[in-house]
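One chain follows as structure tokens, the form predicted alone.
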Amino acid sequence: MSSAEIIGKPLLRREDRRLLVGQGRYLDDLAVPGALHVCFVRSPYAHARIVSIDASAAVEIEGVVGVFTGVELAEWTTPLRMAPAIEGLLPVESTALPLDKVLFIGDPVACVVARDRYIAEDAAALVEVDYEALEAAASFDAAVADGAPLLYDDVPGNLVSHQAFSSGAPENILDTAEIVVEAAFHQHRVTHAPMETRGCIAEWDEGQQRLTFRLGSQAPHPLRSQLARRLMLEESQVRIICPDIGGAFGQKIALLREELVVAALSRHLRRPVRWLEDRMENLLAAVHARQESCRTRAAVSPDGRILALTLSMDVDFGAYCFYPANYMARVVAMILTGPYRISSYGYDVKVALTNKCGSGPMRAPMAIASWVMEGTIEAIARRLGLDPVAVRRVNLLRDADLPYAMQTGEVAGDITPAQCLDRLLADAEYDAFRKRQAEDRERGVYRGLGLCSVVEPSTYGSAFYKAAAIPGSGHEAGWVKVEPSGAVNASVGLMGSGHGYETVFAQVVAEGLGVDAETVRIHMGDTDVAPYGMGTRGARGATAGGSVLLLAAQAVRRKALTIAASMLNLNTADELQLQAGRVQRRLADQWSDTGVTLASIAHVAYLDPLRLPEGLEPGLEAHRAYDPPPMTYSNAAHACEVLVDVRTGKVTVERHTVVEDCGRVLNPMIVEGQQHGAIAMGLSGALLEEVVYDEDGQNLTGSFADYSIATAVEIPPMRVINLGKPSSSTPIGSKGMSEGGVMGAIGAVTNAVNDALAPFGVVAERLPLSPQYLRSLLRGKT
């Protein structure tokens, strides 16, 4: 294999090796001598001020060092303020610990410090806690009710985000239109449920004044300036280290509280600390996502087409701000219109903090924007008694559209949304389809076939973070550097949770280089190697990532050739290549070895630098930071059929298909691992997973026999086709993927449920699709 042929092959991922033998090393195989074991205290109420804390009986037991309250704490470290410029976001502020009331079921109010887990377990259940229990606002509605509690005296009504916005004159048009549509959606609340749950280990060395911190993190770099700036440390003073990552799906890029705590007390008791948290902990109180409310209005004409969009929407953010609470819920509005050409659009926004636990980033946090507009699409033909797919033609943008940029100000640009919709009907078979679910419907048997167009926003760049007003950047850096001996090594910033980065990185730099896949190792996860980069989220693995060290390795070759001219007495390089190590020379339109190999040309660079070109200074290395374009958009086309059983309620999926056009695809089979993998997260949230709340705000799904996710027996058979139209945006081709998988599923599967259920006359408007409310809804009708 040519190395100039090396992106786009489907290497067999590197480190699974490491794993599949066992000899992955992940938070809990890491031994640290002497390390003390945190277990934290926690609400058992939703909403209630803490009186008093008594841990007299908890400190009597043999092996126990401290316990800990918000009050020790908050001399330790400073508060977090979520304070960002944006109009209509209300600053919130937090204490590593609470210091007067709590506001979660689940809430840490203390931690014990001990010799081991077992016995800070033991002495956490002697704390005495003396609360007196406050109204709960669990819900949106609650919480923006007049008379409400309030969970802080600074958010007047709880409401801590009110952003709108209009172009067109929508609401003009809505009023005087003859047909308006409107339609509901209402996603429930779900957790991230990674298989290896959040920890971190903590050592300070009181010798050096510095602290080593070991945790999954998927952004270690701003991990570590938030984690620096909040023990009152310079970010010399802190060092992060990742070992390798069981999933983390968003939940693993904040610094949270139990982890700030650990790395306070640490220094505070100059011993290493480590914490690991379990299954309970995990679904209690790390961070949720998802709850939220839309209904659209659509002013349309006869024959579907959308003349004016309206979108309101009301998110149940939980308790804390981690994040601005405005973010997730602002890109689903600004991209709502997706891959259709709608030139009246405005919406209405509202945040509420509630006494739950708090929301942030999860796989496609935009995640209903699809659901949301292409069951606008439905609910247009249902009302005109129109074919979707026609519904969909007469709105879909074309080439002659693009770039086109929305109401917004979103510009999409390298799209094919038409193209992914006629492959994906092709192969779906739509007509056929049409004709199979006439002859079931005449013997009882409803099927449904769900179609969901997809526009996925990936790798934000600056530019978006500096117009959201949201701190912070949208760049990513590497570095490749070649050895004296000629070994290749490159780093970047982000850090993977089992994204297959050692091997698709490689493959980028051998190929940007002229080296074998083979020869170049991957460093991540290590602030004190790895550049300061923005990490792993938003889909910009590829993208951002693979950009930055394809720049890196493009300039380390130039140099290199540059070098291997001089050697090889030449006036210049343009007749020379790498390939697989070796410099090549061009003569009479045939490539030609020289003899000179990557490795006699660093051993030049390095050890005899007398014999460098003028002007070039010894070493073969370059750095390298690239920030994306303000937004990169990838799209897809998603198909899928259920079997409804009436009686029941079950739903059984039994094929999705999805045409996909992410760019230039790096490596097809990890490519397509997370397509799957992203269709199953969508597929398992919209058909079993929920966190559930009582009225009171007490969570009902404390285990994972509470709170279902889809296992191989769930999962259907998956037909991935990628069309690979480039980015001409990126250096490296590439658009983006892993989160659009989760946003065609959802509304692919609900709207082939609703496919199903139409001869019933009943439209499912909110998620889980379970067998309970889908039965609820036949109730009466079969």
Contents of the next structure:
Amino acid sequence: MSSAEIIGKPLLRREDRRLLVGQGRYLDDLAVPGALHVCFVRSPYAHARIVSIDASAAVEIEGVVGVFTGVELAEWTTPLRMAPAIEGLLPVESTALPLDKVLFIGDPVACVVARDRYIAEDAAALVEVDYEALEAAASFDAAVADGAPLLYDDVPGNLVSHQAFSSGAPENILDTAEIVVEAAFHQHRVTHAPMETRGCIAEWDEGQQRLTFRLGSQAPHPLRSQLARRLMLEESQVRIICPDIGGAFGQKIALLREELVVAALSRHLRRPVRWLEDRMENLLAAVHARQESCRTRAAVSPDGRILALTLSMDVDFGAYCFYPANYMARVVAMILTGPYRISSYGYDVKVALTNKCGSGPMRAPMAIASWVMEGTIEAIARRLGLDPVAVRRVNLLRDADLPYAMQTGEVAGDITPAQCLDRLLADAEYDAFRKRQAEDRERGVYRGLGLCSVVEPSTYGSAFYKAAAIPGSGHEAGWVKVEPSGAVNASVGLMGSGHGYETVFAQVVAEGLGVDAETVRIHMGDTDVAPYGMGTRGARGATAGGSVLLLAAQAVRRKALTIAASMLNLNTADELQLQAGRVQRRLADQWSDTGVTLASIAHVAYLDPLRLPEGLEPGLEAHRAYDPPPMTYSNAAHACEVLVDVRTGKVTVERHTVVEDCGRVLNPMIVEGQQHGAIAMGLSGALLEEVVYDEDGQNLTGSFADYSIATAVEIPPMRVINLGKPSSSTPIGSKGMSEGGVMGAIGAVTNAVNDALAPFGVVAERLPLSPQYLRSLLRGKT
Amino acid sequence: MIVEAYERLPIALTVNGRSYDVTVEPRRLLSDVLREDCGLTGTHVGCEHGVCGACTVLIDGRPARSCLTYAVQMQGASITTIEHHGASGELSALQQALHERHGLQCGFCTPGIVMTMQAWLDENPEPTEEGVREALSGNICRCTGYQNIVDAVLVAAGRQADMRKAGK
Ligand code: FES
Ligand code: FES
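Now that we've seen the form predicted alone, could you pull up the form predicted in complex with its partner chain?
In what comes next, the whole complex appears, and the chain from above leads the way.
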């Protein structure tokens, strides 16, 4: 294999071996002699005043070092103030642990530190907290109702964010339109549920005045900045080290309160302190996601063309803001129109704080967008009696329309929605399905096929954040270093949790530099080693991380060839190339080996620098930062085929087909794995998963017996076809992927169920598509 | 609530053919003893309530949830963990197939899946896809969507059958 063609090969993952034989090193596998263990005491109330905390019985237990509450923590840490200057968004502040009030079931009120985890849990059960129960606001409607109990004194009506936008006078068009189609979409609360729960190990070094903090983090550098700030330390006093991570999906980005507490306790006690979250804590109190209700109104022409569209969206955000509360909803609203030409659009988005676990981004935070847009298309087709494919086609962007600026200003460049849809209809055997469906209906068997087109945003460059008034950057950083022996080390600010970065980035560096992939080692997740980058989120790994490593590797190659030219007594390096670590020279259109190797170049660069061409500094390394375009968009079309048992309401997904264009594919095997995982997460969420709270804010889903995740039996065979049109706006040519699968699966499966139920004249507009819910729609109709 | 000091009992465990003498409280979970007292951290704990399958080990050759088993019950039993599959430096047919078919991402569920499916393959040497999915349904994988794991198990079954034939 020529090293110029390593990107794009399905190289097997180098991280697999250790994971397959039980030699992975996840957080809890790290032995730290003398470490104390922490257990949190958590609120059994959704909303209550803390009257008193009595830990006298707990500290009596042998092996307990201490019990700490919000009062002590407030001395050692600064509060989190989430207050970006965004119009319509109110600032919210929270302390490390609550001082006077708990805001949801599972809110940590005290922290027990003990010799081992069993003792810490025993003692936690003996901490007596006296609460004065308060009325809870446990839903969006309850929170914004007149006279609702307030979570924060300075958030009136619990309405933390209200943003509106309109372009092209949609309201006027809707007021005068002959045909207006309305549709509703209620997405339920779900949670990330990585198989490895959260946890951390803090080691304060009193001599060095330095904290080493180990945890699974997708974004180690921003986490370090935040941790240092909140502990009132310098960034140079904090080192984050990430071991292997057993899944993250967005739950392991921001610094959450337990982690801050553990770090502060290590410094206070001058001892290593560790915490491992149990599954119940993870389900009740880590981070939740996605509870959003949307309504759309579309003015349409008789042939299904959308003349104007409005979205209203209500978000139940939960109690705490570790992210700006408007952020996820805003992305939904900004990209809603996706692959369609819609010249008049407006939105109205409200976010309420409620007495539930706080929300954060989860793999495809904007997941609902595709379901809402495609469900609106389906509603239009139903209303007009048209084929839903025909309605899609009349609105779909064509090549001639591109690049297309959506009304919100988002620019979709290299997308291929029409090509993906055409190919999908052929591969999913759409026409044959319609025939089969009709025959089956005759015999009382109800099948459905649902389509969903997806436009998936990724990269989120700095210009995106600036435009959205969110503080921070969207750049990524990396370095590539050839060591004196010719060995290659490289690093990037991202941290993976199963993404295969060690393999994919080795491919990128190998191709950029001109060596074999096996010779490249990627180092991530240690802030003393890795450059300051923004981490893994928003499907930006390949595009932001891959691009920056390619740029750094190319810079090293240029320097290596300059040195080689001088070693060969040539004036320029123009006729030289590096292949598999050897320098070749072009002579009469033939590349031939020069005998100079990367190792010999490195030797000169480090150990014999007097031989370097004038002006070149010793060493062979490059450090680059890369700020991607504000957004790159990939796109896909999904088809999901279901069978609905109308007597029981049970949905069986029979197959799922996707045609996706995520640009240049760096490693097709790994990309397909990400696509499968995303589709499965979307299907599982739409069909089974749900964080259930009752009216009083009691969480009824504290175990995997209650919060059910799809198994191999519920997930269907999946087929993914990649149409890779390289992005013209990123050096590496990829456009981002791995979230779109979630978006497409939710929309496609819901449209499929509604297609199956069409003979009964009912439409599912809530998730999950549980047997109970579907039966409730069908009652009296079957 | 009163917390009593628990009596600690000495037990002898046999893990991967090696014996370990440990002294444990009766309530101590086998998963914790394997990971903390024996230093065998390949067995992972994903839920501690018997649903996810991450902690699966073999007890006297049969798959069992080590998070639902007390270590004191294991006196005299023979336990096999993931560390057994790989001790030789070679991957088993199933591990190799999982590698080639990209049947793992974060890898946290993987040891439990290898333990479960190897035991199942030993009893079901000619599986169907449906059978594999059914057998796998006691293990949650949040990353892969299962498709590649299912394929890998089928590939491993085929290779094991070839090896058996070659051995005959
Ligand atoms: S940890 Fe034992 S089944 Fe989940
Ligand atoms: S590979 Fe991550 S849970 Fe299975």
